[in-house]
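Only one chain is included here, represented as structure tokens and corresponding to the form predicted alone.
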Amino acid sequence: MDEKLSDFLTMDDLEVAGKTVLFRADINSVVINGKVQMKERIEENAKTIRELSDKKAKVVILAHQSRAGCADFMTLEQHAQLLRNFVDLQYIDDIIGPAARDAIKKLQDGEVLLLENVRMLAEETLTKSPEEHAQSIFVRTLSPLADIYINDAFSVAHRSHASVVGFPMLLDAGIGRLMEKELASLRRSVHNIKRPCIYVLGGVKPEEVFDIMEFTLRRKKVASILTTGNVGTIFLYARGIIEPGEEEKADKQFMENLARAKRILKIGGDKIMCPEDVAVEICGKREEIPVDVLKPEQEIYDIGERTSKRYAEEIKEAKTVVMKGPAGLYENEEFSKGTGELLRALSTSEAYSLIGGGHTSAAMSTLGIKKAAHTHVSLAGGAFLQYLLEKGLPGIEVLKRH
């Protein structure tokens, strides 16, 4: 490990054998057609749960699936299934009730039980301070049958909830292997930081990454942002380069969008960088075109190759590099060129890279790029962007030692 945490305990730290330990994981998968799909993170969290295994813990998984109210919002007796691929474990569709309980006290050492989805519980998601959640029904019932909590669900660390803030009030807590990865990257790109350092911002949502641009511009900590994608399109608008049509212009979200990459644009002028070409679709073919004969009702898929080999060298002269959002439509093999060229050189890079957003991540798996050994692939969504605008973690403070 690089990055030397010592504000927390890991799991090097932490004497488990005949323990029994709260972990946190983070399991929550996209569903389709009512089944969960295989992500990477349970495999990632099963490695952490094997370690604890291995090492003869009584390990009691805490996890969570979705949110209530939604479609996927389900227990998690498919997650068991497909953490049996990696690791022997027992399921029981309880939190706190008598058959949890029962089960907690039973477990020898090694074994490993998975409890129900804990946002199941209506006191796990209310937004409470720890000592309040230390309090809560949930927290209270079960510390008393633990000894140790370890938190390795980086991606809800944002969130005060009960499961997340409420444990480490009661139990010796410390960081599983994944938070460990996530934790030591993010300080490198963020607080550590090689120069030059640049930004590739794309996707769908600008929103997502305005405060991102603002913050690290203010703060002078990058040397350029290059934009692809919505944000690449938002920033064109902005600089006038483009029109926008009256479909657009009777857009609200569209035309907040627009003021707000106005005034990025004081602040960062030359630094951002947009598009020159863009790829378009004619006829159903890829066709490239210079961005200044766009037309407004014209839809961009893809930044377009003399913005590849741009922003390809850009990255290849940096020493940092932080990306999220794909350049365009990696799904369809026509509009995946500029998503698979700025990966390409990221993995060919000197540059120390964080790559965050799950459609960056499922991006390299879809084009077959391999991680490089300098690279990190951050397996959260809010957590990371609330991190990279150095905004205290709930789920993170409360886990240092103090």
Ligand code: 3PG
Second form
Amino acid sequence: MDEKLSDFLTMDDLEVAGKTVLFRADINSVVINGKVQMKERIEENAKTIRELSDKKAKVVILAHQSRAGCADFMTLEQHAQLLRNFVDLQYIDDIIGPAARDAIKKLQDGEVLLLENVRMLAEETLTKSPEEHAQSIFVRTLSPLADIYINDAFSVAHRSHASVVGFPMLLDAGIGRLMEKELASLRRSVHNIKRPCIYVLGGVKPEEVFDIMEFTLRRKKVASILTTGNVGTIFLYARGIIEPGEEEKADKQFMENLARAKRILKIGGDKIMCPEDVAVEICGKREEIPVDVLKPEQEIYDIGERTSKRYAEEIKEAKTVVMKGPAGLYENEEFSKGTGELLRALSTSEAYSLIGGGHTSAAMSTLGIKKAAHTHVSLAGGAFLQYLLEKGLPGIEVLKRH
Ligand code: 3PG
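Alternate state requested, the form predicted together with the ligand (shown: the form predicted alone):
Let us now look at the entire complex, which starts with that chain.
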């Protein structure tokens, strides 16, 4: 789907003063020992909420945390507390009951109300079409209390959930500032590409990026794909540069990944670059070795310096770079070097760069790398991947002006 911003109503097109705005935010956050972590999603969403409040809208925030049954599935009480660092708001542990409805009706111009985790309503996550979701009790209860629906949650736009696709069927609907930024940047990196375009793919789960590799190679979108992290490792195996040990051979996921990587090499092996040296741990210290002397029992924790330099050269020549996944175990200082070098190469290159996936943006903040003006850091995970595959996202489709 090649959407332009003109396909949507933005906050510049919507008159929100004195209106009740249902605002879908994605403040789904990492939780450590029961504590919600303050991250960009909360900060960035708060900016749009502040703008609506400054414009005297009555803002009702719809948001989720995790999924029912998961350890970090919880109320939004802590999120409310964190949002209060940026914007004044009330929080109510109710979504469609009398307490929530009453609180919405009592909102004054400029006031903000955060409702409870919408995934506490079973209706929210049912797999249904927008038309069906519009008939849910959730959507039918809150719609009459609101004038406008604004979605700022690009990162949940790949879900056909009630709070994402149901309300736009019944209310005037538009996109928030964050969504605007995400769509503009993704378009530049997916549809309006300046070439040469390269992808830098790493992280711990190769299976997450295989579809993208195959898609970009078949569509001849990329000049090269630089592999790092476990993605790089699986391609070293697929090329036969390193041999799997008995443990790997007994691992079903590994063997499936290996077979898939071999198939991808057949599609565009000449475009896929693998690490030539890697960092391993010897006596608790980082040591760099060429890949051809790696022993089966040695775990790879980072790319080596020669690889970082070669990849940095490629990045320098590119006009568009899409990066997903760190190059190694960046949380450990010994093994953060490769990720840091690549991110620094991105920030000093002239290429337009798109960075996606929570771990890559977390690596940027951990390593203290400032975002360059020509870089967009997407706050989305699954939605980002789906967009790169040029699959329509239900939450975006439903917001298009018809
Ligand atoms: C995310 O964290 O990517 C979004 O909040 C979507 O979460 P989900 O994968 O649980 O739908």
